[in-house]
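Have a look below at one chain only, the form predicted alone, in structure tokens format.
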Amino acid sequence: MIGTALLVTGAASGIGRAVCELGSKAGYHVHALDRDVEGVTATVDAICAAGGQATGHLVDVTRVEEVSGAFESVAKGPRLVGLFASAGIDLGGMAHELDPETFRRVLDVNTTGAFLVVQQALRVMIAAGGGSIVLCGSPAAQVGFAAGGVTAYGASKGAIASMTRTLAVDYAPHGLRVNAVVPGPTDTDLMWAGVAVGDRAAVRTKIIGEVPLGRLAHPDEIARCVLWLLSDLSSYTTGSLIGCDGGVLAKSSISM
């Protein structure tokens, strides 16, 4: 894996982090994406403190000139191998109450900039005959959330889904895997940015209560999985939504 390279999106924080960190103590060179330069910086630094080695670039994914321009850095690196498209937002609201604009602006964040990062990742990979590209999907986009308000997220989610089956048969033929991780209830801030720091105890008791394993998952959890997606070990798995949620997609909320 010496003379490879990660790159990451969604860096600055939580999963995005968490696989920064072990892809370094893997054997990549890093490249940390996200547009919260004091987070993204924290990363880099992180990676460099315990011996390996990272580049951090400010980006907004839903742009697309930052995205080519980061790549445009990226190419002058070791080879790109692996990409985990992980920036994301969750803004709620019934949908007979939502901003238009809000719902526009979680597909835009979530769903075309997992487009955009993926687009150049695919050029750079095919050129160099092959890697593995890992998406963050979510429970959201094969249920619905009994505490309600997850429209805009669950559409954006329902489409990296699609994306992630159609990407993998169409650039099988490359060399290239394309995977899903689909991660359960995380201790991220992601996870809270909806919710009043004086209901977080109870929503976090409440949570915890719907999952089988009885907890949430840290972020080197499902980083975990997404390390082995990127990796040989996963050679044979491609379009697949690997779920990594505790058992929340396994269990009914039926009791007889």
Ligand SMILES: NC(=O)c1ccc[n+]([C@@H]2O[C@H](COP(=O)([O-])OP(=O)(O)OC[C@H]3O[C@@H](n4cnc5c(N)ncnc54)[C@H](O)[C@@H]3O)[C@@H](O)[C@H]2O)c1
The other form holds:
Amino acid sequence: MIGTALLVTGAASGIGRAVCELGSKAGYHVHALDRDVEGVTATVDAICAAGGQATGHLVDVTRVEEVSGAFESVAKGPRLVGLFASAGIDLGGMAHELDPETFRRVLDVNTTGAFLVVQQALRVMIAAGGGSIVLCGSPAAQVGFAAGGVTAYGASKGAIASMTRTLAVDYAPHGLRVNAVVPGPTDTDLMWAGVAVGDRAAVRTKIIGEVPLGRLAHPDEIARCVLWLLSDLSSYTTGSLIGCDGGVLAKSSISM
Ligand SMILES: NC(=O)c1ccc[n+]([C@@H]2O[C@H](COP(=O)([O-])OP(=O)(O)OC[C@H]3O[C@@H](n4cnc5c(N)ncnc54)[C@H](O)[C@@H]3O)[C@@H](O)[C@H]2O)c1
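To test you: the structure above is the form predicted alone. What is the structure of the form predicted together with the ligand?
Time for the whole complex; same chain goes first.
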């Protein structure tokens, strides 16, 4: 692990930040990318304070030049062996009322943003002879949420699921593995973004009641799954959508 690097988008917060911190503890030099300058600085400072090595990059993943600029800097450091594309947004709304610009924005960040970062990582990793890429899916790619209004988000994550499989097949001959983690409800800013502060306690209780494991995930629990996918411990796993969802996708709500 010494002398190798991991690049994480969405590194300022939530699951991305947890992967940065766990990745640093595992010995990677961490490249932390996010559009949130304060958050990405906090991630880098926390890693450095704990004795790790990290570089922050202020990048909007929808901007081609910003993404490629970050990779020019990454190329000057330790060999890039892992990518976790976590940057994402969830802007909800029932389809018949949804502003088309909102739909476009969600796909732009969650799908095109992931593609732009993956494209750069592929170029670096092909030249280096291999690597592991982990994308971030969602149960919304596979089921409709009872809460409703997840059209844009679900479509963006459905694209991630099919991109994962296609990339895995295309790049296996280059020694590259591509998988996606599928987190269940995880206690992060994104999870609460669309919920009024006064409603959060009731929503939390409702969600907890619907998750078979009976609780929300902590971002560290998703990060451990991602680190496994990034490492050689998962050396024969590619093209897989790995659930880390507390049993959400195993459950049907039909009850007698
Ligand atoms: N929290 C959940 O319940 C849950 C469940 C399933 C999947 N996910 C997925 O996990 C991933 C991480 O989300 P999270 O829950 O940690 O949320 P979060 O809001 O804590 O983190 C998302 C990060 O992405 C960054 N980001 C957003 N748009 C960006 C852009 N254009 N350029 C660069 N950075 C950008 C934000 O600044 C933030 O730091 C997302 O892809 C999300 O869809 C989350």
